[in-house]
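Take a look at this single chain, the form predicted on its own, given in structure tokens.
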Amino acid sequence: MAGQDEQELLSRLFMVRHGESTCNSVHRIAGQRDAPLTFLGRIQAEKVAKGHRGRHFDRVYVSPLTRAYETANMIFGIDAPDADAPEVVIDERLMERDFGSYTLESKSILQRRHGIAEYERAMNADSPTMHGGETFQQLKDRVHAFYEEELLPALRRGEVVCVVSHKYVVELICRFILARPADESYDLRLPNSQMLQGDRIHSYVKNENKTMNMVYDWIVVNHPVVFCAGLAAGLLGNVAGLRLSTSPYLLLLLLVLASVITMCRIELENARTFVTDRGTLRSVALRYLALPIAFAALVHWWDAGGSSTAAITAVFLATPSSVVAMTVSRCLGGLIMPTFAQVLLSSLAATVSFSAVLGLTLHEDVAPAVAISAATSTGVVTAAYLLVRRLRERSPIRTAKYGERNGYVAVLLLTAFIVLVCLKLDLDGFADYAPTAVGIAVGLRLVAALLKRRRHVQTLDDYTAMTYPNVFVVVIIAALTGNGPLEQVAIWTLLPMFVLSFFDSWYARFLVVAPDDARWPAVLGLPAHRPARGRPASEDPREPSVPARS
């Protein structure tokens, strides 16, 4: 686009990517599958409507897919127009690209399977790894036809226009405006529901860095490698004599910050659906209450001391699931929210189980240990949850955008935690502590494999949540209570826990729900048919997103 009036022309163009959809919430590719908005997606659309109330629009172009139609309806009141309502045009050329074999696949699985660069190539151009669907040229042709035949003429008539569509359609229109060649294309990371004004596209694109964006994705998807690198760095520093005793309060701060960033990306608004799921409640009651208390009672009956292997094992059985488990679920192709439900419920259960275990296994200073464990395990997760829930209510677009873009920061914060605790590791205690640590890491995976639900859409999340205990919080509890043996075992446990994560990546292939699984329509609220032109195909948009059921 060129000419003296280009800036004035573009100042009348607005583009909106639809609000968060059910596929977005589980990190899967919707393409032309008609995924509805989540509860947060509707809040995001309402936020856009409030932010642009009073602005006059002459024409609104909308994709017929439900998530775009609902977004436009909430912003412009399509179904109940007033006298000043804009003309609404439903245009099928604005539908998202048909991604063929990539449809309903986990983005993280595809990134691990094909590499970050090849995944970006498939999504923003063409790749032999994606079969069927539309070629990039087919997508480009239909969007360019809309751009030339509808959008530009409306802008040249002096109309104020808004396009409500999808990520890759909006980004393609940005390419046309910027006159970018195809080989320079890459993910602009346009957040859900952010309204992008045409004359600000140059500055928006200027803030994106293709290489760094791919590095950030690599850190999240390959977090086991990053964690293991942190372990190696900490151990090498320790061997070199760089011994450092870090304040447990600093470690706690790192854990809180990582928890907040991780939860910013999770669909917390639909938490009740998963927290009240009977299968999840049964799993948590058995795994985090009955099992550790029964084991601790046996330890007490044997009269084992608080530093014995059996007593330490009892503590780890009572340890709630870690926030890391949510990142692992996302990267392995899980539903994420069921894992969050277990993180939250197991943290609440820890108030009881930690109290019982510490009371049965410790012979002194039980009350301070119980108070510290409750504050650091239950308190951290609950406080992070309440804070992020509030942030997502007040600023739904910005909070979700921050969490999505800064997932790598949470990984790096936990890596810093690992490096710092490894610098205080007692290397001379390898023979005393390492076998126990390995036994705990392997044993917890066996327990998770036995207790997970079979052939269920949440099977992978069950396994993930039970496999990744909050070793970080055990380190903090041990440091604050002065339990040296427990602290050393906890630090040593980080090594086999993350080394075995490579096994988890292989094992997840047998647990993850395949994209062609017949249960996906019910899980994601997908209709069996495409929406009629100009009408959404979903049910009442006020209903919450559909819970995962087998």
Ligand SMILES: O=C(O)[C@@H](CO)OP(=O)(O)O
Given for the second form:
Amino acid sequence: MAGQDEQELLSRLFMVRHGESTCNSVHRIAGQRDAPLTFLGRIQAEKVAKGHRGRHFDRVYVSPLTRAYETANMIFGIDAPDADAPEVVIDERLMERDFGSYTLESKSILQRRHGIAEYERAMNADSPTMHGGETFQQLKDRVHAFYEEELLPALRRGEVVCVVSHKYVVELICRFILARPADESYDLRLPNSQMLQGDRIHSYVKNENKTMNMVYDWIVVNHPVVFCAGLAAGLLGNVAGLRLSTSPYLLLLLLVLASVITMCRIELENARTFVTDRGTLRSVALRYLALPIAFAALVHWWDAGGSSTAAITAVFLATPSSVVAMTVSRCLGGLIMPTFAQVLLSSLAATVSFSAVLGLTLHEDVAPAVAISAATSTGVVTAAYLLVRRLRERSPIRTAKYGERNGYVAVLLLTAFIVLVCLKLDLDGFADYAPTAVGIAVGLRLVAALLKRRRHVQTLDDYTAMTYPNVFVVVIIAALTGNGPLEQVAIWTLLPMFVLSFFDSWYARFLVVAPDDARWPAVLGLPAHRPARGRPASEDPREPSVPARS
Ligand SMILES: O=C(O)[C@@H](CO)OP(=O)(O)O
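Alternate state requested, the form predicted in complex with this ligand (shown: the form predicted on its own):
The complete assembly is shown below, putting the previous chain first.
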């Protein structure tokens, strides 16, 4: 085919990966499990429909899995076709690969368990770490057969064609078009609902840098290493006499930016379900209200003094969960939204518990401290939530893509925060404050391990939320109440808190729900059983509603 003819032919080809599915939203692999679209997934499909309204398509090829069919239906009105409706062909060869033992696993967990390179090999070729499912050759054969027998002939007939399918199928077709090795085993990072036009595929693929993408994933998966490198760099700078007095608002900004990036890819539209979850409400009431107030009452009864270790511990118990917890939950393979719910609810509860705890332990007017904590904690979380929701409404495809691709930026922003805080540390206070700081970081993990829900899909999120307190609020309260020891302990606590992220990364494996657990179908809206592979099209329950113009 001459170059120009090829360009002309490809300019009539469009390919789109379905909108966000329930599995995509929690960073898990659906493969041939029939994960439906999320609310965001539907908005994304609507956006594509809007962008291509008025464009004529002759033929649409659709994967039979619900997430692709729903997307195609929203873009092309398959169930209510008009006069200009394209011919619709549901083709089993466009199903996502059956990923065998990787199915319903968290991507971050798989990357940590097998290493990034091996994970990429498994997803984009073959690897002994993936058992069962389809081999890459089987996937390649069926997609190639579709490409040769259906797609190219339709394009050669001069038709304008759209393929609505899945990430690994569309990426494989891109490789066929560009005549690249099908198993070059790296991810092309195709985002949900991004419409690819055939003649622009070259620049899309060229922009993906294999090495850099693997580095970005490495940063997310190995965040404890990156955090600790930040700690080491900050401490070395401090010892070398580098003093950088960073404004607390810059530190706050770093935290907020990191959480905004994480929030870009979580299902905020569904927040009410998680925020009103009874288990979460109970756990927040116990952990952030009852426990700190009861502990502060004991401190008051002992009359230990406002800067005693016991009083400082009471303040930490009242401290809400930090927005950082969301980034950590994402890195560890949590569901993220339950962590967000705990961050939001605990920052609301903090107004009450801080008032009680500070009143009981410091014995002074704590109203300004409480007001500032409400503004910097509740206010920041709420503002970030509203901002990201608005972004997701306006640009649902770009915002989710941004959040998906930039998890590593969130980790790097937190690392910058760690470096700057370490430069502020008063190293002479090591003997006075470090033991209390270590005690608090370890103690909070013990409390989290005790209070997390047992054998629940949200156990990992419970643990993560309770483990990462919003130290920033404590620093502000300490400054406002003139409590020097409290401020120093707060800053020193960051060190063991991030060092212990190695422990959290190891411990997380006991807290996540296994992919074969019977609870996943309900959580992810999946049918209880896998659809039989190779099912004839006539057994597809949706078939009668597909306009049969072929
Ligand atoms: O199977 C899945 O979950 C992903 C692969 O990561 O593909 P898609 O979302 O496109 O179906």
